[in-house]
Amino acid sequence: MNVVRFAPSPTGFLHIGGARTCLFNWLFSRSTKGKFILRIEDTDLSRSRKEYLDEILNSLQWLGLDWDELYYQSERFDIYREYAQKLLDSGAAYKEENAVIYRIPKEHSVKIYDLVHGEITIDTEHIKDQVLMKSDGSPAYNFCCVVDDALMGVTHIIRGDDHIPNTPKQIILYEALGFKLPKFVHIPMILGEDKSRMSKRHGATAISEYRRQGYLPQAVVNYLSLLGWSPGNDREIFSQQTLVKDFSLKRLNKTAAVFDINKLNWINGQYIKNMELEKLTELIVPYLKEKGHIGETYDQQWLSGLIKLYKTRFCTLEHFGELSGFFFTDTVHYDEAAVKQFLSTPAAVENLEQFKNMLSKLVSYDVKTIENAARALMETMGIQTGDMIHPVRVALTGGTVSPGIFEVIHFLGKEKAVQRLETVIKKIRTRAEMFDKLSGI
């Protein structure tokens, strides 16, 4: 049976490296019918804090990477300090100071059998003795993590290529406890969209950020999948069951993945776009009660519907609130370049003037019954569409982008649509200088 780990440290946050390497442990152990382990290396512990392990554990399960063992590396420190001892009573192993350090070999070459960068090979010559114990009682990294992937039958180490200088110190202290040597696969590592190594400057790096900012578990798995690995066919969404069936070590890329937020945004907007719709307003909630835009109770029937509106056109949860937000409140943010384009006009004024004298009159405010009304005073005014409804899209939104304008219109009310229009006429008409420094109006 093939068994893998994932062996985070509780010293910071789940991020986007280490949730890459553990799906794929998880999907070849699942895709395999393997063992899963997750394996918290806690060793360090005046840097590992419990806040860092829930996160690490919150975010895996929120990924539905889930373990088959857990253990903690700070309850097994009695096992390393046995097999610490048993190197000393052979006399591979000296002390220096309470440390225990293993002597390491000359004039040997060490071969690293990579499934995918081939062989690689290590003269102990460029290697110092390893510590295996730390004078304050704590094992060494690379000692405990063989001490432990032996004795949890570990049979394949997937890991990210920076662990490949561990590699070879590792498997001077396999052979000189006795244990069995695991298959070694070491993924390259992610780069930013400039190339160079990922970090905090290219964006969010930890999983829970993601999360918080409302990208959704499958879109994230479904991404991660492809840094590094290719499914083939050019495919680019499939399901954890589809990735589980069709995952294989032999399709992991020798070269750098590049993370792509683009890509990441346009994978969760397809999440999005099919997802049912209870479920997606049931998750988008929980957002819109944050930027206080609904309260406890709301009408579930018209926000349902607003969300359906708006289905094809966010990436994130909470990009839905950013988009929508003008349904929400009396304040609008107006964009300068569209003001100056469409509301700058004598003529757009007495457009806007003619539109909310039409919908306050309406007693049907259904979309069909505005749109009628509506094309229906453009043809009594004798002008063109774009005349009317860009005015109107801007004086109702803040800017020239949005679903259909009689959706929107719809969706706003009659009263909020029509006391809209009224406040942007009446700034236009008493401002000498429209618009000057536009926030909102």
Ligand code: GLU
Contents of the next structure:
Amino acid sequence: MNVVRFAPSPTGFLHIGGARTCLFNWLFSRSTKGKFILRIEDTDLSRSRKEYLDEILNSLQWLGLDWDELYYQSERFDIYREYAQKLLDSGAAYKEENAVIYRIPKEHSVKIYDLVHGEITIDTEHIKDQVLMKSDGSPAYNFCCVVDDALMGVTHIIRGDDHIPNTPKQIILYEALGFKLPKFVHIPMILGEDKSRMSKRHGATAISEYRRQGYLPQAVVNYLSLLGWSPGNDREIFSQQTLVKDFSLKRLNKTAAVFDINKLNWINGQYIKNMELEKLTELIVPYLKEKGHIGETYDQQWLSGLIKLYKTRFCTLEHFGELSGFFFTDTVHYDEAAVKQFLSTPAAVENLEQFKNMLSKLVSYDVKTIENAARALMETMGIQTGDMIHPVRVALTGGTVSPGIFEVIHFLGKEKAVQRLETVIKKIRTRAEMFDKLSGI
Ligand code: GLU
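Moving on from the form predicted on its own, please list the structure of the form predicted in complex with ligand GLU.
First the chain shown before, then all remaining chains and molecules of the complex.
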């Protein structure tokens, strides 16, 4: 049976790279009916923090990466001491102050057979003697990692290739302790778009931050799977089940993956588009509440309708509230260029006025009625659609991009739409008068 593990240190949040490593381990175990172990490497008692641990566990659960066994290295110090003692007893290790140190055999070379990188040979000449137990009684990473991987029966070590320098040191310890070597699978790093190692400079790195911004866990998993692995065809959207079915270590990429937020946004948008409206509404509500867009009570049917109208336009749950803010608040942000282009002529104001009067007289307020009345008005006035629609859109939404204007007018509701047009008309007129006065001086 294949046994793999993900071994985070709770000294920071779970970031994109860690989550990707975890996902590949999880996928490999699930696709081969193996075992997936979560091992918390909390040996550094001063740097490990409970809040990081909780965040890591929550993020993994959110991503749907469940584990079969959970271990904490901080509870296993006796085991590491016992194995350090064995090496002391055999003379392979020595004590210095209170630390236990392993003597690296010189003139020896270590070969790593890596499933991604092939064979790597390292001369032990460049490896210093290895600390096994530190003088404060805690074990060193390379030592407890080997003891645990061996005792837990780990068959494949799948981790980032930034760990390659540790691998020969670990192989030496496997040999010293008489343990069977696992297979090594070092996955290439994730780089930012400028090709330097992915870091905060490139945007959010913590999984919890993506969750907060309203990315969906299925979309994040889908995107992460493509960072360093490919399904062997052009498909880009796959469910967790499909991934489990199709995943194979053979199709891991040999070169670094580049993190592309636009692609993640696109994938998230696809999941949003395909999500059931009721579920999507439920997920969006907390974001709207947080923004103060809605309170405890709101018109559920109206909101679902609005979300449906925007479904192909937003890429995160948070993004919806950003795009549709003008439906919820009267403090509309007006785009300066749009105002200049579409609201600064007397004709535009006249058109708005006529449009407002037409709306205020409507008895029924469904999309079709609004559209028919608007078209009839434009015909009577003898003006082009654009001359009416553009000013109306800027006046109601603040910008030049929105879903269909008649839908927008419908969802705003008659009262709000008429009022907003009135406010805008008044504002432009006051401004025009002011300019007239100024130029008369
Ligand atoms: N705790 C180590 C880390 O966070 C684990 C490395 C490994 O997988 O061996 O990088």
